[in-house]
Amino acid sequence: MFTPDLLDKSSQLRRKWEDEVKRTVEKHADQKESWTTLSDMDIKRLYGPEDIKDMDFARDIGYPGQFPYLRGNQVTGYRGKYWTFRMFSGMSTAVETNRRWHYLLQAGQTGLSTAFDFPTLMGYDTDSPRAKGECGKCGVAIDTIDDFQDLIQGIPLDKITTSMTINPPASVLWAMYIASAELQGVPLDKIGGTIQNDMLKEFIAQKTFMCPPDPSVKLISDTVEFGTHHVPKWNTISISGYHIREAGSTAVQELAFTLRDGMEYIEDATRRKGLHVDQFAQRLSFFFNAHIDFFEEIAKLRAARRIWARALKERYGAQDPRSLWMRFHTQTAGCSLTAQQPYNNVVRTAIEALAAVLGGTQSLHTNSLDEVFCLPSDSAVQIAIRTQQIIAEETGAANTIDPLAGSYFVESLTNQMEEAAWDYIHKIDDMGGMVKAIERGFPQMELSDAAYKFQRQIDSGEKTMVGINKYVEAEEQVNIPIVDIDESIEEEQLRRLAAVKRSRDSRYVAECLNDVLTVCKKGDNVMPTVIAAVKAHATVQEVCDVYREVYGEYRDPGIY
C-alpha cells in the first residue's frame, strides 16, 4: 500500500505526535484510559499508514464490482439506483396491512416487507388454543390463501418485490405467494422477493421453532432447489444477523454467525440436493442490523462482503462472479430504541441508517420512533421513510461509492472485524459446522455472555445510553399515540377461517395433505405438494402439523 520511505516518514511524525500526546494527557488526567466500540473492540487514538501497511490494494480493496467486492457489488453504486426503501409492516388483518402497504408505496417506498403475528410465525392458525389473544398483535394474521389474496390486493406481483419475515412455516407462506401469482396470471419467473427462511438463527437467537435443526435445514434446501428451477428471481433465504444482534450479540458475533449460517446452507444444498453453488448462490441474500456505533457498523458491512466473496471463491469453488456478491438488506437497531425520551429514537435511526448507506446496503428499513411502545403509527412511519429519502437526496451520501474507503481507521477496523469473524468461523468449522455448534449450545452461550456483559456496562455507566443512564429527565411527559389492535380483530379472523373451512372441499384438502405427508416421509421436495395444498385452502397450521408429525417438534434446551 505504501512505500518504505512514506512509512518511515509517517513513523517519525507519529513519534513526534506521541510526545505531544504524553504532555497533553498529563495535563488532562481525567480522560478515559481505554476507548472501545460498542462491541468492545479496542480503538486507537489515531490511525495512520502503518495501520494498513500490509494491505494490498488490488487484493484487499479494489474497485466496486470487482473481487473482493469490499466496495460494493454494483459498479455505479447508488448513482445507478438507490437502495430499496423497504419499510417493515404488518398489523391486524390482511386487509389493514394491505392498506398500510398502499400508503407506504404512495409515500415513496419501493419494496414491501411483511411482519406476521406470532401464531403465523409459529405455524398455528388463529383457531388454535395456542393462538388465543395473539391474533394480529405483532403482525398480520394469515391462515389461508384467502387471507393472502387480501394481503396482496392491488399489488402487481411482477413489478413489486416483497419480503416476508417468516421462518418455520416459510415454505407454506411462499407457496401461498406462488399460488397467488399463478391466480393473478403472473409467470413464476417474473415474481421477485424474499422469504427469510433462516432457521439456524432461530435456534441461535429469535426462538420461533417448529422442527429440529436437521429437518428444518432440509425444508430450506427444498425451497432453494424449487426456486432455482422455477422461481429464479426469488431469494429463498435471507440469512439473518439482525435477530442475532437484537438478542445481544456483538458486531463480530453477528457477522461471524450470520456468514457461517450461510455457509451451512450452501453445504446442505450442495450435499443434499446435488446443486452446484453457482446454480443458487446468486439468490442467497442477507439481513444485517445497523446499530448505533457508526464506524463499527460501516466496517462490519464492508467486511461482510469481503469475507463472503473469499469464502464462495476459495471454499466452495464458485466460478460465476455474481455468486460472490453478498446482497443484503439492513434494518436499524430495534434494541437501540428507548421508551425514555422516545424522540431520541429519530436521531438514533437516522445515524444508523446513514451507517448502513455508507456501508453499501442494497435495501433498508428505518425503525419508527414508537416501535418500543406499539406497532408504528402512520405519522411515525412517515418520519422513518422520510429519513431514508433525506439521506438519499439531501445529504450527498449517495453521490460517490464507498466514500470512506482508504480511511486509515475504517480500513483498519474492517480488517480487525474480518479477522475476528474468521476466528469464530474456524471454531465452528472445528465443531463440525453450525448445526453441531447449535446442538452444543456454542453460539447461544456466546450471545448470552455478550448480552449480559453489555447490560452490566449500561447499568454501571461504563457505556452511555442517553436518557437511560445519562441526561435522564426526572419527570418525563411523553405523548406517543398508541396503536391498539382491537380484540374484535380476532373474532373476525376466526369467522373468516371457519367460513373457509366450511366452504372448501374437505376431502380434497385431506388428499393434498396426505400427499405432503408422503413426500416428507420419502425425503422428496415438499414445495409442489404444499402449493397444491394451499390452493385447495389447506391452512398454515394443517401443513405445519404434517411437518411436526413427520419431523418431530423442537424444544429449546434453555441454554444460559
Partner chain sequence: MANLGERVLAGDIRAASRLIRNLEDGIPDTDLIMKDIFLKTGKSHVIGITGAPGAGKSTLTDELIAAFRKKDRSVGVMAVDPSSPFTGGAILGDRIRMMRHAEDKKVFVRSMASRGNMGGLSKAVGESIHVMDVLGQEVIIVETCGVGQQEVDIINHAHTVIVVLVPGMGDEVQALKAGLMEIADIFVINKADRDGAGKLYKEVLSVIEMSSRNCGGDGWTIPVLMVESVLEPHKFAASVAALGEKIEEHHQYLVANNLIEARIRNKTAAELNEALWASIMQPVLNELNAEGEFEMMVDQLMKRHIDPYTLAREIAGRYMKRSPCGDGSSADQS
Given for the second form:
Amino acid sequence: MFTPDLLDKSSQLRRKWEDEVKRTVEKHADQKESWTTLSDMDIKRLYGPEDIKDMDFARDIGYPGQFPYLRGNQVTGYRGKYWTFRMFSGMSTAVETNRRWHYLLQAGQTGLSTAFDFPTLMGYDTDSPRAKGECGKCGVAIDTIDDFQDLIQGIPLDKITTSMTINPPASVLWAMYIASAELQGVPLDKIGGTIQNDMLKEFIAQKTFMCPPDPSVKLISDTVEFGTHHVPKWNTISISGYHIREAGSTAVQELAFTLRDGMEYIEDATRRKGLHVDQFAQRLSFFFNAHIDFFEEIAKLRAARRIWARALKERYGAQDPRSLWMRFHTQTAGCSLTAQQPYNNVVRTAIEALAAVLGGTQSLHTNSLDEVFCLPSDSAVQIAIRTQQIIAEETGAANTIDPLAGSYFVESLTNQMEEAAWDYIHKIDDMGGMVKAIERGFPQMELSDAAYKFQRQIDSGEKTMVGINKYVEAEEQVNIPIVDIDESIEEEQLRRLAAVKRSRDSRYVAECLNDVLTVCKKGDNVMPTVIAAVKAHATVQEVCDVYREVYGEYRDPGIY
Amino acid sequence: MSRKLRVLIAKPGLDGHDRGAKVLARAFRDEGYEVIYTGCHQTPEMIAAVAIQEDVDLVGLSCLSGAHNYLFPQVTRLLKEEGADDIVVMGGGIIPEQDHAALHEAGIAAIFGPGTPLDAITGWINDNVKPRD
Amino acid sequence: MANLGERVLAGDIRAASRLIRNLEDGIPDTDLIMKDIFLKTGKSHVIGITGAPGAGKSTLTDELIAAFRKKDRSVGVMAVDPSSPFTGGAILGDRIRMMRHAEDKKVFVRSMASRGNMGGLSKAVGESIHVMDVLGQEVIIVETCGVGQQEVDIINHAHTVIVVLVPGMGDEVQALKAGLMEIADIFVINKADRDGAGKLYKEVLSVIEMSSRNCGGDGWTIPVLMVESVLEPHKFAASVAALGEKIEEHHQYLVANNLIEARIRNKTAAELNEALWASIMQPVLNELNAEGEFEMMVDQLMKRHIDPYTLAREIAGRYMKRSPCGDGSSADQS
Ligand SMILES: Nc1nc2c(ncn2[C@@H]2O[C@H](COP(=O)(O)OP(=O)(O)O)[C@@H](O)[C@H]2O)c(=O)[nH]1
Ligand SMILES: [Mg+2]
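Since the one above is the form predicted on its own, can you give the form predicted together with the partner chain too?
Below: every chain and molecule of the assembly, starting with the one above.
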C-alpha cells in the first residue's frame, strides 16, 4: 500500500509519538487499562500506515461496483437513491396493520415490512391451544388467505415491495402473497419483496422452529427454486445476523455465522435443486444488526461485502458480477436499548443508524424508543423514521461513497473482522457445514457463552450501559405512552377463522392438503401445491401440520 | 444434610427469546442453585407439572411475546390447583409497569424487567426464597 | 412425616417428589417413612442407561418413554447430572429433552444433581426408585453419565443396563475393556449420522465375542443395537421402539431364568449395607465430628501416641454391647 520511504518516515514519527505517550501515561495514567470494542476486540490507541501496509489496493479496496465490493455495489452510492426506509410493523389484526401501512406510506416510507404474531410465526392457527394469549401480541395474526387479503387491501403489489418476517411457514405466507397477486391480476414477474425464510439462524438464535434443520433447508431451497423460475424479482431468503446478535453474539460471530448460513443455502440449492449459483445468488439478501460500537459495526458491514464477494467468486464460481453483490438490510440493535431513561434510546438509535449508513446499507429500520416496552406507538415511530431522514438529508453522511475507506483504523478493523470471520467459517466447514454444526450445538454454545460473558461484564461495570450500570436515576418515573393490545382481538380473530372454516369447501381443502403431503413425501417442490391449498382457504397451521407430519417436529435442545 | 435451592426456569408461550433465560440459568448455577431449564415453547400446564415433579422452590418465568398476562397467572393458578402454591413464582421479560399489579395479584412474587443486574435477582432470591422444609 | 409416606402410597405426586427431595438431601428420619414403602416395592422393571456426557442418553430416554407409553406402561425417570465442582450448583439438562411428556400423568421425571463425590447418591437414587415403584411406575429408567464407581453403583440398581456408545468420541472400545463390558446388558450405538457408526458396531461385536460374559455368566447374549439418528425422527422412533422390545426381552429372559432374583439380591444386599452405614456409622461419625473428637484422634495418631485399631475397638466398645469383630473368646459364647 505504501512506499518504503513513507513507511520509514512513519515509523520514525511513530517512535517519537510513542515516547511521548509513555511519558504522559506515567504522569497521567489512562482511564482504564484495556480498550476493546463492544465484542472484546483489542483496539490500539492509534492506527497508522503500518497497520494496513500489507493491503493491496486493487485486491482489497478498489472502487464501488468493483470486486471485491468493499466500497459498495452501486457506482453512484446514495446519490442515485438513498437506502430504503423500511419500518417493521405489524399489529393485532390484518385490518389494523393495513391501516398502519397506509400511514407509513404517507409518512414517506418506501417499502413495507410485516411482523407476524407468534402463533403465525410458529405455524399455529389462532384456534390452536398453543396460541392462547398470544394472538396479535407482537404482530399481525394471519390464519388464512382471507386475513392476507385484508392485510394488503389498497396496496398495489406491482409498485410497493413488501418484506415479510416469517420463517418456518415462509412458504405458506409467500404462497398467500403469490395467490393474492394472481387475484389482483398482477403478473408474478412484477411482484417484489422479501421473505425472511432463514431457518438456520432460528436454530442458532431466535428459536422459531418447526421441523429439523435438514428438511427446513429443503423447504427453503423449494422457495429458491420456485422464485428463480416464476417470481424472479422476489428475494427468497433474507439471511439474518440480526437475531444472532440480539441473542448475544459478538460482531464477529454475527458476521461469520450469517455468511456461513448464506453459503449453506447456496450449497443446498445447487446440490439439491441443480441450480447454478448465478441463477439465484442475486435473490439472496442479508439482514444485519447495527449495534452501538460505531467503528466495529462499520467494519463489520464493509467486511461482510468483501467476504461474500470473495466466497461467491472463489468458492462457488459465480460469473455474473451481480451474484457477488451482497445486498443487505440493517436494523439498529434492539438489545442496546434500555427501559431505563428511554429517551436515550433515540440517541443510540441515531448513532447506530449512522453506522449502518456509513457501512453502506441498502435498507434500514430504525428502532423506536419504546420498543423495549411494547409495540411502537405512532409518535415513537415518527421519531425513528425522522432519524433516517435527518441522516440522509441533513448530516451529509450520504454525500460521499464509503467515506471512511482508507482510514488506517477502519481498514485495519475491517481486515481483522474478515480474518476472524473466515476462521469461524473454516471451522464450520470442517464440521461438515452449518446444518451439521447446528446439530452439534456449536453456534448455539458460542452464543450462549458470549451472552453470559457480556452480562457479567455489564454487572461488573467492565462495560457501560448508561442508565443500567452507570448514570442511573434513582427514582425514575418512566412516562412512555404504552400501546396496549386489546385482549378482545383474540376472540374476534377466532370468530373470523371459524367463519372461514365454515364457508370453505372442506372436501376440497382436504384434497389440496393431501396433495401437499404427497409432494412432501416425494421430495418435490411444495410451492405449487401450497399455493393451491391457500387459495382453497387452507390455514397456515393446516399446511404446517403436513410439514410436521412428514419431516417431524424439532424441539428446543436448550443448549446453554 | 443440607437443602439446596431448586429452581425451574421456564419459557411459557411461543417466543424464542431465550437469551435472558439461559443467562439466568448459568448465573443460578454459579450461585449454587440446582437449576432445571425447560427450553422454549412450553405451555403453563407443562411448567406446573414439571415444577411439582421436580419439587422446586422457585419458578422463574420468562416471556417476551407479550402474552404474560395470560400465561403467568395460568401457571400460578395450576400450581394452586395442585396445592403447590408454596412454590414461589417470579417473572421476567418485557412486562409493562401497568401489568405488574394484576400479576402480583395473581401470585407472581417478583417481576424483573430488562436491564436488571443478575445480582439484583439472586439477591432477591436469597432474601425471599428458602428451600422449603 | 408419616403422613408423607401415606400420601405417597396413595399416589400423591407432590408427596412423592417431596420424599425424593428428602432422600437426596439426607433429611434425618426419612428411613421411618421408607420402611413402609420398602415392603410394597419390587414391581417395577428398572432400566439403567449410561454412557459419556453428550452421548444422547436423554434423547434416547425421551423416545423410550414414548415407546413405553405407546404400550400403555407408566414410566418413571431418574436423571442424574453432575454438579459444578466450583459452585456446587447444577444445570440439570436431562429433563429438557423429555418435555413433550410433561403433561402425561403417567410419566414422572425427576432430575437429580450428583453433588460431588460425597457418597449417598447411589443410596438416594436407589430409594427414589422405590418411591417411583410404589407410585406405580411400571418402568423406571435411570440415566447417569460416565463410568466412575459412583455411576456403576447407581447403575447397579437396574435390572437391565444399557450402555450408549457414540462413534468418534474417542476411547469407546477402550472403555469397554475397562469395565463397561461388565455391566452392559445391551449396547446401543447412537448417532448413526456420524461417521464411523458401522465401524464401531463391528468393534463392539468383536469385543463381546471375546468377553467371558458372552459365553458364560448369565448366558444372555449381549446385543448391539444401532439406533437411527434422531435427525430422522420417524426412523429414530422406530429403532428406539425396537430397543424397547429388546429391553423387554431381556427382562423376560431374567424372569424366565430366575436371574432376576440374583440381580435383586445384589441390590438388596447393597441396600442393607447402605442402611447399616446410615444408621450405625453415620451417627457415630457425626457425633465424633460434632465434638471435635475425630480430629483430636487424628492428632494422636499423627504423634504415634496410639494406633487406629485400638481407637476403633475403643469406640466400638462405647457404642456396642458386643465388640464388633469378636475377641476370640466371646465368639462361641453367644
Ligand atoms: N447428530 C446427532 N445428535 C444427536 C443424536 N442424538 C442426540 N443428539 C444430540 O446430542 C446432544 C446431547 O444429547 P443428550 O441426549 O442430552 O445426551 P446425554 O448427555 O447423553 O443425555 C444433543 O444436542 C442431542 O440433540 C443423534 O442421533 N445424532
Ligand atoms: Mg442427559
